[in-house]
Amino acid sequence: MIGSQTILILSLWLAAAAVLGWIVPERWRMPVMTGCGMGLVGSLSPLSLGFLLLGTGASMMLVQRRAGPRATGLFVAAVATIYAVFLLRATALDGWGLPAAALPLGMAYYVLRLVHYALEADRGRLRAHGLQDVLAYQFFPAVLFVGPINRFDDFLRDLRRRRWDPELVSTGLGRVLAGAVKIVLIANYLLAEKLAPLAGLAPGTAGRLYADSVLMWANLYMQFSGYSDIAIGLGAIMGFRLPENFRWPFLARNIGDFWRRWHITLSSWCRDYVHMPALARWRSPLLATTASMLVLGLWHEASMHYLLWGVYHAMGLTIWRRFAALTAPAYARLGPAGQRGWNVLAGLLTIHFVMFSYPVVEAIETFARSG
């Protein structure tokens, strides 16, 4: 639970930014937006900001200098490691007995802003931009902590562009409204006050088991979207186009489907940056798929929780192609009543592989721990 003062600071620097970001003279705008999302992290988290000023100047220094390809590795390397390591103390050292310690503010999305830009800047795919725009894209309030994670490209592309347009204004006030309700209303009142108590009524284990399963993905899609409706809605009002990060993941009729719904920027930054160059490098689609789950299993928590959690998600993955692909003629032949038929019963499907992901890792972990 964020706690009140963090939210008078957030608030608070957020409004700045929004508000001063139209009002100063236009050539400061950008300077003084930045300088209110570094205002922000330094607020709330010191050692973010120390860590994302020496991460924003060393990758701009890669890209002054044309460091090329083995340099960029290096720096990608040490971004990873870096994060690695402030995962590890915050998740995973504790359950050793040793100090954890949490992870600084925001890092879990900021650092892979620094890969993407690194690596893009890389390939030479990032029109001409100077130190003030990297500082802008790194430095964003509405997306520090939440995301979505936005790519520099299309973030240039607005700043470039930006112009007051109170349609966007307005329609950002509607989804920071639409987020609120989300989080406050729906996930903290309803859900985790009102049914989560009605969850230990449900009939037998196997009940109790999937009411529990039902209200934490529900909670879980309700929280999470409603921070990313927020971020977005922000962005709106301060001029910039965010990529959706939701689009219904519960309505997918496969899992391929889901991840394609379900924190679509952290899925793409997967596929771009994790599973096209496993793919390139070994030519099995088995072996980017899991290196890409495993990554994305890690990036929330340093544990053999995740690790489980992104095999289970591969396999899934796996099967379904497979699956897809003998069964297409099948499929093909059922017209279009069987077809809304089949899409049914894979969207069951589909939402159940999901919901159980955890309940069959855990029952995997009890299993190990009892051999």
The other form holds:
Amino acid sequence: MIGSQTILILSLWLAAAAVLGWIVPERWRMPVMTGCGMGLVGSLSPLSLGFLLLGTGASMMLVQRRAGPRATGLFVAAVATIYAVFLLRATALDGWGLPAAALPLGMAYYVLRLVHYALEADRGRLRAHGLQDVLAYQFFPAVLFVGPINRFDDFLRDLRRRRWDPELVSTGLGRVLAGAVKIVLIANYLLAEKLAPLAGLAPGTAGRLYADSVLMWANLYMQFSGYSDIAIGLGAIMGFRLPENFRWPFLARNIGDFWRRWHITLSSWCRDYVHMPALARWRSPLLATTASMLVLGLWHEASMHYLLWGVYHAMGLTIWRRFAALTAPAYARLGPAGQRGWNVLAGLLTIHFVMFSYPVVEAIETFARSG
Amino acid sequence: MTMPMAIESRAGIAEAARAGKVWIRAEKRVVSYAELQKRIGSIAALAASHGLAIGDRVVMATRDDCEAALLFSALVLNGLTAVNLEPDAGAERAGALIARAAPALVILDRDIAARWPLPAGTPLIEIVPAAAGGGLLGGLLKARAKEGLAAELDRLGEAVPPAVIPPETLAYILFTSGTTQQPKGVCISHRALFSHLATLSRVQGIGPQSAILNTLMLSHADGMIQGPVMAFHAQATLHRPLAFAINTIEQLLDSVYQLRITHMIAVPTMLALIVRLSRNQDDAFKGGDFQLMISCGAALEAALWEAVEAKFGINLINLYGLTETVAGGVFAGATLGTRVPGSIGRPVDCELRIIDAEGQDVPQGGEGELLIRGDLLMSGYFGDEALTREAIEADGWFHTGDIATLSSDGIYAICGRKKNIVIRGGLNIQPEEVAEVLALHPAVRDALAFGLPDVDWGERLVALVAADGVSEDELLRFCGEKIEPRKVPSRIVIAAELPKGRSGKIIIDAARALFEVAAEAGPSQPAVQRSAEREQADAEDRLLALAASHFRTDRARLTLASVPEDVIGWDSLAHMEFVIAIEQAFGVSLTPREVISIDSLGKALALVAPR
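Since the one above is the form predicted alone, can you give the form predicted in complex with its partner chain too?
What follows is the whole complex; the chain from before opens it.
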């Protein structure tokens, strides 16, 4: 949970960015918003400010000197290593002997943006831009702490299209409100306070485990999609269209579909910068899927728990893909009604596969420890 | 017939100035209607101090777009005849044009004034760029350091512009492509200009709420008339956010959205580039404000027309006209009920006729020269009665030099050209002018310039010369010094002799053939080129078939422009399967980096079957 003082600081900087970003003379608008982003990061985590400035500067230098794939690879490795060290400290894996310290605020998201920018620039896929544009992107206040992990080229397009648009601003205000309702009313009040006692089953029973899982995922979804709504809403208020992060994930028909609906900007990041390169190099879907789900898992937390969680999802994805290929002819023969029934069943199976990821991983861990 | 003329335009400008409206928003400068109004007053004062009368000619040339717009508009609205020369013009041509124009006053950029020969005794005012320097201090220094025109206008203050400007007063003279011996100065009267502006704004739906995007050169009619002049006529705002170039296309499209552009004026070359090079920007015109794309300057091919409308979901008007008809006259487009791609539509506020070589009307469906008549027509070619009589019949019909047909439903289409002109990227080049320049080189005995079809530019200019002891580079450099860069041929082939008939005239077809044979050895030799093209088409076919089978989609739905976002089955696994399939089919092996770099089918083709 974020403390109330943090929320106050956050709100003040965000409000300043949103308002000043429209009322100062046009050529100062983006610099002022970038400044607010820097102030926001700096007042909550000077370490993050330093690191992000350094990372932005270094990535910009790579681009300007056309440093090539090798130097870009080094940059990515350096960013990943630093993130890994902080992550290990933050989640203090037993036996690593590192003093525990919280992950610098926003780091989980901006490292992904730094890597994204460096790789895309190296591939020559970005439209012409300058240092100011990159700073504006890396310090864009709306997405600093909870994502979405927006893309530079989209950001730049919106930056160049930015204009006062009352409709967009009012949509944004609506999104912020919707997000707040999800977090405060539904997650923190309804799910946590009102519904939690209803799961008043004896601990350790299968029923309790199931009820807990349902509540946990409902809460997780409401919280996280709520924060994404707020970020997307703030982005719109500031004149930017940010990518969606959730698209009705619990309506997914299979596990592959789920990952295209849940934390979309993270899974698409993993698809582009882990899965595709791994696939291109090893040409093995199994290895590529495992690599990308491991990265996706370990990004949350450097622990055995998330490592196993990543393997769990990689297995799920691989098995589903084989299964889908094998049953495709049978599915085609089912007819419309049969297919609908099949889809409902597949959807239920998918939700449960996702929900059981944590209990299953915990069970394995418990088993491993006891054994 | 009464129509709003210069006087009404001035009233409109005053009204827009009172409302605090912006006239031109350029990259680095914003010009308000108030500034334009002030400039009209100060040019009136300048005219008085130099003893200029209505219809006196003032030659102007400046690279500063806002300055060019201010000066041109203020001259026209004071009843002075603006002779707007291209700043890039070579010294010889410019000198000849200025001598021909016999101006009462010359206003030029300082560096241009240093370059161009000026007739003795003609007063010259230089345009001096304001001293560089930012911030408050820079601003103060700048205010103190005013020189040249700016200083003179400050000193003179403002006067009242003439209350009456007779409609036949020349608004401007625009020198179009013509040879140095015979420059063609198109004389446009206030009658022609303002009647045509009324037509243009009505047909194109341009009014005080319009935001016009026009980045074309202001030394040409499509840039100046459909730009600053159209804007002040309609009290609209003109946007020139940046210079059009290959690497600014994305930015230009984003500015359409950002600036809430309602009308964009473009030449077909620009449209082709926008269609080809925009990325992830199909919604660029969907910001809620855009109304109309106006294509002008050159023939718009049916396929390009369709592509622009389909890709961006917009309406387009194809405008046909010549410098001699101010800007247009004939319009085709969905908003007019004449959306016939490849055609020029129907005339508005003017008449058309198609005649044969004997001057008889051609029966409907037949080909013949297109004639145009109406208020929009020029008064004639400056100081050239013979040329004017040749072009304009006694009963007012003007020979366009274009070959046209008329369909049964009243739609006109251009199918050829009678006159010898090359239209490169919407700008006209008179090949004789270039040949004339080449012939000036001491090593050149004979020169011929002509146009060839070009994918990007519509046409390009090339030259065949008979010369000894000189290289192509040397000749290109020579041309570069004498004429505007856009007129320098893209290729000059040197031959021993030019093919000539018995009368001594060059046989054009033989010269073209000679050029093609000599032009390039290797891949672009016609036969080789054809087989390479066939091979490429074959490779494209195989690649698209593979893509269709791996992305589980219909072959007909794929093109080289297809990207993963447009193809449902193109996920990362299908991507890899496709890569492996094309590696096998084309016998190549792609590196991981190349595999990742494939973001369209065209890119894939370039990797497996490079040209």
